[in-house]
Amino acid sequence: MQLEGKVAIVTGAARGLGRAYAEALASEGAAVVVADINDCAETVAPIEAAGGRVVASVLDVSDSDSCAAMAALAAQTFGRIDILINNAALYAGLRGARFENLDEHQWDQVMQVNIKGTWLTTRAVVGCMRESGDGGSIINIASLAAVFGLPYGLDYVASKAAVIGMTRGMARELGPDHIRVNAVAPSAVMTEGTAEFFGEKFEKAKAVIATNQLIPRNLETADLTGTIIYLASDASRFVTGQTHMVDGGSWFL
């Protein structure tokens, strides 16, 4: 197994990709703990059943306090903090439109979770991270919305480009502490936030999404988390600073 000893932390793990992140992680030997401002039960309950280590924590992103008893009780079930998965974020139930229509609102809350979130939840790891004298991997789950540059969701995009550059400044911070930091950016993945986001246009942006990627099919969550494993274990040891295009050769970086 490539994660045996290791911890990982994923945000976000409730439902969708944060699922299938966890259930990844776990199935390659990592003590997982699964992060969430709703109930994790249905991610906990098949890596529990498999035989894995998994432990939940209610987790709001935008909340220092949150984020630091999260990583606290990674730190003392499991001893130590060697992965962190920052994928917590507000995608399903944004309303798009033309960037001057969008809800003052909603792009605040955007900014709070997609950016500070992933601000705030690494900063409450890091301190453990440098203890143990290993290093570790963050990786942030940016998108392929933030270099396309999806129309009628300019806060979506934003943030996401945000992640990106977060994730260089950070990979040069962390070098010198063996702490690599990479971002994954997916095209559209076929999950129920995608669903929820595309709302009754979402048959015909599965087959527009398709038709324009080399390789011409829809995303799913178990093509994703493949670079995931990768980017969290030792394989992966020298690599940082990079994001990685997980969307069927739509766009090159």
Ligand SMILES: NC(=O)c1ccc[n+]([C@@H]2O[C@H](COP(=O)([O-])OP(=O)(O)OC[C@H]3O[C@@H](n4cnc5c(N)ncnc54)[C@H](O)[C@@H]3O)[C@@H](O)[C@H]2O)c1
Given for the second form:
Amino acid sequence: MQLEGKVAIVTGAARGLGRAYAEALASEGAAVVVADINDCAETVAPIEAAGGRVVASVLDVSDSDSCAAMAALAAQTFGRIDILINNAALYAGLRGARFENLDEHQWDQVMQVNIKGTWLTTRAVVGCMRESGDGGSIINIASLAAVFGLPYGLDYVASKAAVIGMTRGMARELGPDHIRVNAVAPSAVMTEGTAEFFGEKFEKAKAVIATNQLIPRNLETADLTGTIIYLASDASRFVTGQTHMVDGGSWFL
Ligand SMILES: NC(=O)c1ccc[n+]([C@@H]2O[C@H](COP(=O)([O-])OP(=O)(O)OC[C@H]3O[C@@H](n4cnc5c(N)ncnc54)[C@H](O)[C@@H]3O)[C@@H](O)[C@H]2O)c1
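Got the form predicted alone; any chance of the form predicted in complex with the named molecule too?
Everything in the complex follows now, all chains and molecules, and the chain you saw is the first one.
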């Protein structure tokens, strides 16, 4: 078990990738705080059934009080915080359009959740990470969309490009505290969120995506958890500020 004795927080853990990350971290021995604006019961149940330690937190990443409450719950319940996965984002359900036709309210919401939320959650946990003296690992979920420049989703693209920039800036500020900050940038993963994102074009999008990768198949949730465990664990103890593309070879940074 690579994460025995560690405490991890996963935001956006009510479903999709966040749920998969939480289950993977717990299976490696971490105690896990699963945090989401929606109910995390379906994430908690399998972790508990497998004998893992887990607590759910109702969290709005765009609200600083909510982030502080989540960090306090983690510290009170498990005594420390070692790992934060900044996974919550507005993605599924976003209405794509040419950039000049994007909805202004949606634009603001995406910036609030995907960018400000990453700042607020990280800000809420770093004090506890510093106190332990053991450092920590923060993993920000970016996207291939940011480096490719996915058309018809400029709000999402801008927000995930910001996540990459924030990863670099935070890594520089937190390195002296032995807190590592890395980003993971997946291509389209076959989640319920991606099905909602592409709507009726889902099957066509799957085929196009698979053919444009060096490894010609679609990215499944289980393809990502290894990179998450690696970055969360001491196996990556000298790796910080990096963006890790998990995209079957779509893009070389
Ligand atoms: N699925 C993909 O293909 C893909 C590809 C690249 C990157 N990503 C990124 O991976 C992450 C997860 O993707 P997914 O497919 O599981 O997405 P999803 O939309 O299914 O899940 C996102 C989760 O975030 C939660 N959330 C939304 N707003 C929140 C808020 N204000 N506070 C707390 N929680 C909030 C939602 O309730 C949901 O549970 C996102 O950051 C997404 O941008 C996904």
